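Here's a solo chain for you in structure tokens, the form predicted alone.
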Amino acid sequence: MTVWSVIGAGVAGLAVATELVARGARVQVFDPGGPPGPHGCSWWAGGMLAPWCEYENAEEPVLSLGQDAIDWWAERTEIHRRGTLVLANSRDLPDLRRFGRRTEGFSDIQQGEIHDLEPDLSAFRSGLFFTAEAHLDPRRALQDLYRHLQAKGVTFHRKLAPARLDNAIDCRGLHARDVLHDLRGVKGEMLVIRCKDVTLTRPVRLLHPRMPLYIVPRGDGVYMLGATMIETEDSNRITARSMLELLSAAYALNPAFGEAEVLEIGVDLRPAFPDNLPRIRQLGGTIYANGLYRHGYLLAPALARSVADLALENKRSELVDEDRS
């Protein structure tokens, strides 16, 4: 029986392996970093399953392909179907209206409805509520996929894949730039904070004039703050400006965040193609699946299904580029 070798154990690689196994394929995974952890870009994600919100500044496939991600993940890990709340301060209401014109799947809500959804944000007068969206804890999701694959008999090799490997599927992210020359890195920065004085139950996006903020609850007063997308290859440290802007935006959301503890600082480089959409390519007998950009958890299921379709049935989805081998 054919054994498929998945190279890379981030969200793309684990999702691809999961989809292959679900269709009866035998799979092994190569990743020198070992089990999911801080070494991987996927560890530092927001975990928002928000295709309607993301459509504000993304191409149409993000909306159409991302909508199935919620049910895909719900079968494999814990998700929270509580929607997304988008807010703006009074002076920034034109930004809120512009956000609404560029998206769909929301309802306009006012101060009383905001209070009913999130009492600690009742100072805001207007917002948009995307009811159908969801979120997950990326770290738990990665670990759940990893454990599921182990239980299904998938072998994980903590080493580099052999140079010559039959039936290989390369999901190495930026490490694949030695072959995918149009791949670039986009720097993302995030903070994990603890604030016992604020209770939020769903992702909230604040359309701040300097830096749009998203904040995702992790439970027990812990939140992930993120938003930066910087065109640079430097992933060593967060910039002082980014940290100040993230914390300032959180303070604008609720001043109690000014007393929050900073638990973690994360920086990563997200792999992206020029149009910021994922691609599947067949080169030299290897299938390359890459370019999830900022939509890792949202588009990984669609990427994985397309890879499985191509590998097992020779079916080509819209994500598959013309054969370049």
Second form
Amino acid sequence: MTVWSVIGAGVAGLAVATELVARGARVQVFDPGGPPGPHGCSWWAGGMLAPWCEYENAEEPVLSLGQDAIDWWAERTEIHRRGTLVLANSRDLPDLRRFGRRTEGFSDIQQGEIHDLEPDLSAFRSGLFFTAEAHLDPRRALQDLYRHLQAKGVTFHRKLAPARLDNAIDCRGLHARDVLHDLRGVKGEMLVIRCKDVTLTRPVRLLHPRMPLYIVPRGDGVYMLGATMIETEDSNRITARSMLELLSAAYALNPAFGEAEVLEIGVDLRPAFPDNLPRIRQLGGTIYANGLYRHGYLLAPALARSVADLALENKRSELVDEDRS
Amino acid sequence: MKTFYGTALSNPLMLGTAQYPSPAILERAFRESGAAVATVSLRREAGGGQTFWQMIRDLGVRILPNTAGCHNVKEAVTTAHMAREVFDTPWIKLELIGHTDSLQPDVFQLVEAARILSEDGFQVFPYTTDDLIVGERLLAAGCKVLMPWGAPIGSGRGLNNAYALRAMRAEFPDVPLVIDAGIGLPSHAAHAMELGYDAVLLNTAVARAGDPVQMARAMALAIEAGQLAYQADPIEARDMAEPSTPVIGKAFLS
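Which structure goes with the form predicted together with the partner chain, now that we have seen the form predicted alone?
Now the complete complex, all chains and molecules, led by this one.
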């Protein structure tokens, strides 16, 4: 029986391995970083399953491919189906209207309804509520996939994959630039804060002229605050400006965030192709699955299904890059 | 035809490169519009925007790096030097922000930075207001192009003060003038060209449109229309109707 070798144990690699195993394939995984951890950029993600919100500034496949993600993850980890709340400061209301025009799947809500959903945000007068969206804790999701795969007998090799490997599926993210030359890194910066004084139960996006700032509750007063998008490949540190902008967004949502403790600062590079959409390529006998950009958890299930379709059934989905195979 | 430091542009549209949904869409916006100049910011991307910067170089248009995000002379001068190294061009769009909410230029520091950079061999494109005296000072500092705002950056309000912009055109008939900032609609861009401006620089209006590629083309068409109209010497507006057919035989109203 064929053994498939998945290279890379980030969200892409683990989702691909999970999908292959679910279809009865034998799988081994290589990652020199070991189990899921801060060495992979999916560790630093927001974990929003928000295809309708993301569609505001992305091409159509993000919406069509992202919608099944919620159910895929619900079978494998804990998810919270509480929707997404999109808000704007009163001076940025034109941005809220524009956001609504560019997407679908929401209802316009006013102050009273905002208060009913999130009492700690009742200072906002109008917003958009994306009812069907969900969120998860990305670290827990990675660990759940990892444990599930181990329980299914998948071997994890804590080392680089051998150079010549049959039936390899390369999910190394930005490390695959040695082969995928049109892959670039887009810097993202995030904070994890703890603030017992504010209770939010769903992801909240605060519209901002330059970036989508969001806060995702992780439970127990812990929040993930993200995320910048900067066209640079220097991933060493967060800048003061980014930190100011992220914290200002939290402060604007509720000034009580001013007393939050900063628990973590995360900086990493998202792997992206020029159109910011994921791709599957077959090169020299290896399948490359990459380019999840800011949609790791949203699009990994669709990417994984497409990889499994290609690997096991030789079916080519729209994610398979025809030109290069 | 006026040139920009000796360079004649094939198309009077200068297009920014920030905020597009993806680099692929950015590239198509340039191709569809025929924009001849790409502005690119260095401040935030400092240290490692190599792949993105290479994509900008690959557009095959003139690159106009900018000092967006700089608030004082020292920052702006340092950023300009970095831009010259990264993009191998003496062109620099000098932007010195004086006010956080309106992003209004600090014209005093602007003149100072323009002098320093011009003496150092830079070809400076200063982002300024529509103030004539500031314009004069910038020219005296060595600038050979002026870029007055139409309205605050990203506001999409069009030409807030057409009177002042017309006065600027009249005051500096031989200086290449570019409307920089505030354009939201193609009609705004056409308006700028109808006033006799030599180029229009815009970014948000295209990048944040629902269909950036189509909006880029709409802007290019409007700019061409406005330029043709200006060159065709439009009629003057009048208070009363001017009949285009003879009135002989009709009752004369006293």
